[in-house]
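Shown next as structure tokens: one chain only, the form predicted alone.
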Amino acid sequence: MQNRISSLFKIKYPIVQAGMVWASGWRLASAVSNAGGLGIIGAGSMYPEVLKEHIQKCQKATKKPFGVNIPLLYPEMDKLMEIVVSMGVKIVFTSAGNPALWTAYLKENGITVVHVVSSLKFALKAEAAGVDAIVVEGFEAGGHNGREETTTLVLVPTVKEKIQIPLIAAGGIATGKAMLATMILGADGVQIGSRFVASHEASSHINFKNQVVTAGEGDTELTLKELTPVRLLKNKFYEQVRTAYAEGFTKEDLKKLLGRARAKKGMFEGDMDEGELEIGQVAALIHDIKPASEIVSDLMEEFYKASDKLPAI
């Protein structure tokens, strides 16, 4: 299926396994690549050497394109952006953070940028600073998303109106019929993390995957934004949350309530009460944990059926 986004990166399918920290490793990135789409390494939760060893491995375990995530706000920029331009890192996707601090440098080196942003500013903004692609996340998305709210059936036309290079929509997509319903309003592809969560291959614990795959209707919901808004399950740690916001307290309190390494602790180590358990509120509709691979062939097989009975316009 050719269009600009597999062009751009030179994939079959136009799906981008998001880079989420504590599930996206090696294994994951590579079996998504080599079924077709484009497996990201999340560098958020990785020191510079844990990063470059999941680089070597993925080298290793896939012949396909792959790329890596790299949240802007890492202490450890500088060794980052060394390591994949030294390993030779084709794709690199930036979030959380200023575009124009690191694209020309990745661009110059040959590398194709894109980044992931939650609204139509901050897509100019990319856009503006040089970026091959854009990233729109809707409010739906799991793990740390924008403040505005924005839903991504709102927000993928709002912003393909106003830019010109290519658009990956994210953000409640875990289905071919999502998949396509994002095209329709003008993404020229998706990314997807929530479904990849609960595949073989992600690194996150099984019982973090066991609470996805149970998860129902209203069981997620966006908050700490005084901080940086994150959309969580809710358990143990998010009720404490909710105790501490109907209690006034303030940003300073609610830091040290979150204290360290919480998301480690819930979707690494398995902490189901006290860690914090990073989910989309698509996990309503993911039923089972399967091989990556699976994921992406159930996903355009759902995608080419919906395709098929569309009426035509």
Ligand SMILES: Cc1cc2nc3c(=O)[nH]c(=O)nc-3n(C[C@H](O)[C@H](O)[C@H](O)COP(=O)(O)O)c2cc1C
Given for the second form:
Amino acid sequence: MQNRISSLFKIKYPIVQAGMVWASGWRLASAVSNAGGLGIIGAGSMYPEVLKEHIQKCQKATKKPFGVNIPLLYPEMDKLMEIVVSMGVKIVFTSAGNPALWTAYLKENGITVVHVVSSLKFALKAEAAGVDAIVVEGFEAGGHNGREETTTLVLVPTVKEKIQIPLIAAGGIATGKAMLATMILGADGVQIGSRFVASHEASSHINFKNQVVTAGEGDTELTLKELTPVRLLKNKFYEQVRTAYAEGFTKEDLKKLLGRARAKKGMFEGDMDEGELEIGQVAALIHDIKPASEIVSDLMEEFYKASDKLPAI
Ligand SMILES: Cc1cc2nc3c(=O)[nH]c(=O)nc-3n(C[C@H](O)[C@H](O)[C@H](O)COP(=O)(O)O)c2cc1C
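Same protein, different state: after the form predicted alone, show the form predicted in complex with this ligand.
Up next: the whole complex, starting with the chain shown before.
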């Protein structure tokens, strides 16, 4: 499918597999890229040396384009930037920070830059910073998110009215029909996170994957807004967060509660009680764990079927 996003990344389908801490290493990224989408290595949970290894393995596992996601709140930013440039990474998705900080540097080094936003205000900032495209992420999305609580259904057309650069919709997309819906609203492509957590190649612990496929509607909540808002699956750790709120914990207390490597404990080590489990509302629609290539082909099959049924607009 040729459009602004597939042309920008030189890929077959305008499907981006989201960069995700503790889930998207080289195995998932290369599988998605080999299937015709854009695979992304999530650098947010990797030490610089680990990121290097994942890039090397991904370069061996696929000849197709892939990218690296760098959340801009990462403590050793200079090291990660140096690695992506020196190892010839062609596409970088930045998130969770100011797009003005690194965009020019990356672009000077020939890298295509995409920034993730969750509001119109930051979409305008990202465009002004010179990024090549933006990911517009709605309130439904898994992981860290904005405070505005704007849903994908509202955010995509709102941003589309004001922005000229290509737009990638994210948040709540796990099916070809949802992909089509966001493209009707003005998106040129989609970024998908939660659906790819429940894939064979995701590095997430099997306990977490099993939890995702049994989650129902209402089983997640966007919380911890005083720190960085994050959508969590409601487990024992989430209940501890709720109790902390009820007892009037300060920001510092909340930091301490989160501080014990909770995300790694839950999503990577499989502790379903004490760990932090990041997933989107769309988990309610994910019922199986399957190969990433099948996820991509199912998405496209359903997308084409649904678009054939549309009356001419
Ligand atoms: C387990 C998990 C980890 C995530 N980690 C990151 C991350 O490191 N960087 C980032 O920009 N977004 C992260 N996200 C958000 C995704 O990039 C993506 O935008 C989001 O998952 C899209 O919504 P969906 O989950 O409804 O598909 C994460 C999401 C999940 C589910």
